[in-house]
Amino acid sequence: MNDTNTTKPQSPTRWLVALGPTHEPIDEVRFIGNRSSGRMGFEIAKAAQETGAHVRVLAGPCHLSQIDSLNDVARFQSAADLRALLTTDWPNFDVLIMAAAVADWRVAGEKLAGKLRRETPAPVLQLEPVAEILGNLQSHANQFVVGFALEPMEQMIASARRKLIAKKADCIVANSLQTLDGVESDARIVWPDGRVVSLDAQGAFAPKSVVARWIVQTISPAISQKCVH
């Protein structure tokens, strides 16, 4: 594959890319969240933009300065913020790249006011699950949804296959835990028909910029087939 060339899809032209973590507040200072640099989502957004697509990015609280170089960026902090943005924006787009690392739990009830002090007794926090976002998102028959799975290497394909159903996705990009905070990825694309494809036969690690272009190129034919304007 030529990693400097991204195949231009015939359609669609509107991509929505969610990236980075969510921060679920404990008090005004502290939060519960997942680790995520946002790098893979950023590289996919950039690769899609290179095809001529209009790309809107929904970026969580990550410190990747390159995100601001993209043309259309909205920011979120919590899962509730992200859900609100997706509810508003998704009806106007053709492709959703759900690369955001949504926290699994949040503190039940309202966040604590002010800042908890170290010298005070440690609070007992009651956690509750963060409501599923992608699986509950309303999609039309001509929209294409890409979910993500981050798991230990020996579990990531099985997890991706489960998420295909739970997330109502057209495909899942599976990554091993070794990619976390890194600049390389060993991503596989898992399809509903059982296919698992990777950048090379060994599923070796490659720069995320290269993997992102491969992802965009690989899913574009299926997108063009499903998303008919």
Ligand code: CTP
Contents of the next structure:
Amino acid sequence: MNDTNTTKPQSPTRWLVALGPTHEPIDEVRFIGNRSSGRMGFEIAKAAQETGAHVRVLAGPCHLSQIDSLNDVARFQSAADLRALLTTDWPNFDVLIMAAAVADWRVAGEKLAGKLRRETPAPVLQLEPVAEILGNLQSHANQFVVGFALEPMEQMIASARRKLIAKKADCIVANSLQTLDGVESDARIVWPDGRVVSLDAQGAFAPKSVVARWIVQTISPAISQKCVH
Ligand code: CTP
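I have the form predicted on its own already, so could you send the form predicted in complex with cytidine-5'-triphosphate?
Time for the whole complex; same chain goes first.
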């Protein structure tokens, strides 16, 4: 048989899934955080792993006991930690699922050493913006980026469309605020060609495990097209 006719078996796609909140330190005991449970990211990672993909999870400080059942998990605390992990890992992956709920602000200046005491005058926390991670990430033409958007229902699609461009993503998974910390999602996938798709035609809520499998299934053809091995 001629070598040129041999079909090279496709290696499994490599997925990087960032999930959960960030904790921005105040001192060595306290932090500024948010209510993200990390559940949607976990369910997507699990669903992708079930398709045979190699999945690495970057997990923020969330309390999902099942996370350790996944094959490859690294932990982070702050947005700066997550940025450092992504800078190292992303060049070695095909797909990024950026489901982490990254803080928008952190305490300015150096983290205070030790523990602020109750007797000290109540501190006034000066905050500074956390720099954008996803929109500043360097990706190459064969990598596929999924951004997330958490939005009030009435702004969901318009805002997801803005974030699609600002985050340089291949698609955005938009969720309404009600999904935060819950077990159900009303996710829509917003595509650059203007299409908006949901699991249910009416965009009703469904368990995150079900929505996650649908998301993996729905984005997979676009991933296969873009991520040539
Ligand atoms: N994100 C990021 N870096 C940040 C903030 C958010 O990479 N500093 C990513 C999130 O992981 C998500 C997407 O950007 O994939 C949208 O996050 P979201 O919190 O919905 O929006 P923001 O960009 O923070 O904007 P806003 O708070 O105004 O909605």
